[in-house]
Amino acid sequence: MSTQSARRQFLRYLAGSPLFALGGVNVAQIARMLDGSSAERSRALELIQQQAQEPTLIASASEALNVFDFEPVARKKLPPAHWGYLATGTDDDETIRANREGFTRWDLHPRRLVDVSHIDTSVKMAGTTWETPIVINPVGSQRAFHPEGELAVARAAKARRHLMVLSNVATTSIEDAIAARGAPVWSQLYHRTDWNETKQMVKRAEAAGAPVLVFTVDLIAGSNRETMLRAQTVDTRNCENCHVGGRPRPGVEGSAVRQDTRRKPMIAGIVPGEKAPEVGTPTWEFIKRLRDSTSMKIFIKGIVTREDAELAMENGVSGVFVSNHGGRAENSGRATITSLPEVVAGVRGRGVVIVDGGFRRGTDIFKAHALGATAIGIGRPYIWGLAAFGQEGVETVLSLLRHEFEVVMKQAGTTSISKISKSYIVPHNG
């Protein structure tokens, strides 16, 4: 074998290993590269080299200066099975690689001499008015993360008051999480096959004082997570200490868990009862069951055409999260910055719209509002903020985000989040 051929090898291994597929790095486009031109393959060294460095980690959350320095320290802190499921996307993660990538399709278009001495961050959403538009959103399993889970979020929300949206099948109980953050907090909602299963925990969130029931759509059909399943496979522990029957796979068979739910308070506190099993999955008929059966205002997470947001409208929601799951569902390569135009046409004003996906800086969430969101969702930076250094690091994370969203707006000459429109964005480049 000559030298070349023995390097391209060597190379070829490195790139398809578990650890560089859970770092993100995408292993299709590696191979490539190293089938490529000169400076293809030097550039595919590079990035194997990159990746196989030893970042250096941030000892407190004080010393993080933006939001990515809580990633790596989450990952050295979590279980490698419980980071795949953090960084997971579906089939080869390419939609999450979108999601970040889809910013870069525009640049900002400031303006100047403006007074900017004092500005407007604030949101109003289904009655409410917060302070930032920055949305905790729903994420399960948070004590895999951290001892103290969904209570540690809905304390730093409190602390620095943000809206939270808690997981269907989160390791807290909403009452608790409620009286953590010491204010109503979301609550989503994963169906159950049985519809009378899905109504006892409607009716428990709303019993709790959850105003707003967040329906998600984008995993009912299941999704391909190859990271998270590779994951599991160099985690060396006995799952079984923790999980009945094994290994979870949680969002691969399309439905919230339906094993072992010691650890899932709003599943495991269903009362067996007269079953009313579904027929299908849900249509748009489900959505006026959902209407008719609470008082709680609907939205709908995990919309992206304008067709279905028009559906939305006309079917009585209050409002849609523009979201693929943070490529987390289908695996479409589409970024929702992308899809976010379409909705807001669709829904015309009639509902809130929240977008998620990548949100990492405030010049993205700045675009967002510029394409006409009313406010973003994150997921993974609050998370590695919770698996870093807990409560703490959820608040820093929160109040790095929010520095520099509220710099950029007086970057911009924006004032208040209703004066941010599409002339302060223009195509990139353009």
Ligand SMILES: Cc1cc2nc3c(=O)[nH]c(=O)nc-3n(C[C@H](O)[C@H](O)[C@H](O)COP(=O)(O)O)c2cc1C
Contents of the next structure:
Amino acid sequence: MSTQSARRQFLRYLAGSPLFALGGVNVAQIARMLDGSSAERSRALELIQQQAQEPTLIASASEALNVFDFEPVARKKLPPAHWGYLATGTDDDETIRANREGFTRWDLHPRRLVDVSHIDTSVKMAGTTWETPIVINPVGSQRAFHPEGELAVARAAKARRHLMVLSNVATTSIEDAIAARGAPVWSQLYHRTDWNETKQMVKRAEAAGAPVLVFTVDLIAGSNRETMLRAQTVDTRNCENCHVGGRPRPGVEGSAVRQDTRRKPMIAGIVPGEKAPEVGTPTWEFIKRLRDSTSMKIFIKGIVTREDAELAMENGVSGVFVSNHGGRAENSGRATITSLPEVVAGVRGRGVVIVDGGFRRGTDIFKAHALGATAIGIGRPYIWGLAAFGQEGVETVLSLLRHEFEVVMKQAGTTSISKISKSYIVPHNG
Ligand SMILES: Cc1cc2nc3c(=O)[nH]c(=O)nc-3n(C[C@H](O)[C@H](O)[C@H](O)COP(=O)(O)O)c2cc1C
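Okay, that's the form predicted on its own, but what's the structure of the form predicted together with this ligand?
Next comes the full complex, this chain leading.
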């Protein structure tokens, strides 16, 4: 058999394997990489090898050495479609990989003989001082990952004293999340086409005591989540209890099926009123509308350019999240850590800059601060912890990241976050 046909046969075998569909590995992408440069070929083989290996699973949160240890446990415990929802990026999932690879473009440039017996990791955002810059980012539908969902995360945030941002499509109401957190959470918003509906959600978050509204703008044009769609096809459960019309597959959702809000208390709480005429999708004018309708501070999540950072500041927002939705919005292929410096330049000290996307190590957090971030956000890692071991898993993920970050701060000779400047990193191999 020729090498060519052997390769094709092998790839056909891979394509038929549910394991690969679930692991977020895109077979078409691997096929392309195998036809590419030698670096691409070896990366493709690495991906195949990783996928083929059975990871050693930790049996309890305390066994974890790092946040990655939770991922295979979460994957094993979750139904395939829910795992697909968590793992997915868009198109070939390139932007997920880009987010991680972005950190490797910077190396540390540590200083020695500094007294690091006491370090201060606190940051101030929207008038509150947090003892850690690690923010629990909004992630929707958390009861799909653990029966206690957002409540377990809020309790972990309380125990470890982290800022939590609650998703607009959470499976727990903002009132219950704040009660479990024992302090206000920030409220994330996806707009509705009907402004009256959007306004009701804004007012509800404000009444519940959220000090900040985080308006997410990177999904307005939709997204192509192939890894999720592929995983749904191998999930054979009957999901009618939670999804109207059964499994949430392509073609099932849409105008023929009413929107399922049974597990989305923030949306289910909307009282239908008279529809306001809407023109198009949100523009900067919409930010003004938001500002005029609430006393909460407004943050915009999904800013990746200097131009939009400038506009955000001109439009009176208090901060931005440099975010590509964890590689789940447009498949830009650009890491958020790469976008960060230009956004910081656009903000010019006029607001808070939180960056998220691929943060898994203390060194990642350190590099973000060196490039001017106020704080960093995490998504998937704490959900791996939640799915694997509930609240304890979330707490352990938070404490591992915190510990790693504190160690690298000391190793680099930086005693506070404001001291972590650009001089503590250099371009890779620079
Ligand atoms: C399963 C999942 C659900 C998400 N849901 C939301 C959401 O409801 N609102 C939002 O603004 N961002 C959402 N995000 C994006 C995260 O807030 C964050 O930007 C991203 O996860 C960071 O990347 P990371 O997962 O690599 O840490 C979601 C991300 C994931 C993985």
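On a predicted model such as this, the values are computed, not experimentally measured, just so you know. Each form is matched to the other, and the largest set of C-alpha atoms that superpose within 1.5 Å is called the rigid core. Numbering follows the first chain given and starts at 1.
Novice: Take the rigid core as the frame of reference and indicate whether the C-alpha of A44 shifts by 2 Å or more between these two forms.
Specialist: The answer is yes; the displacement is at least 2 Å.
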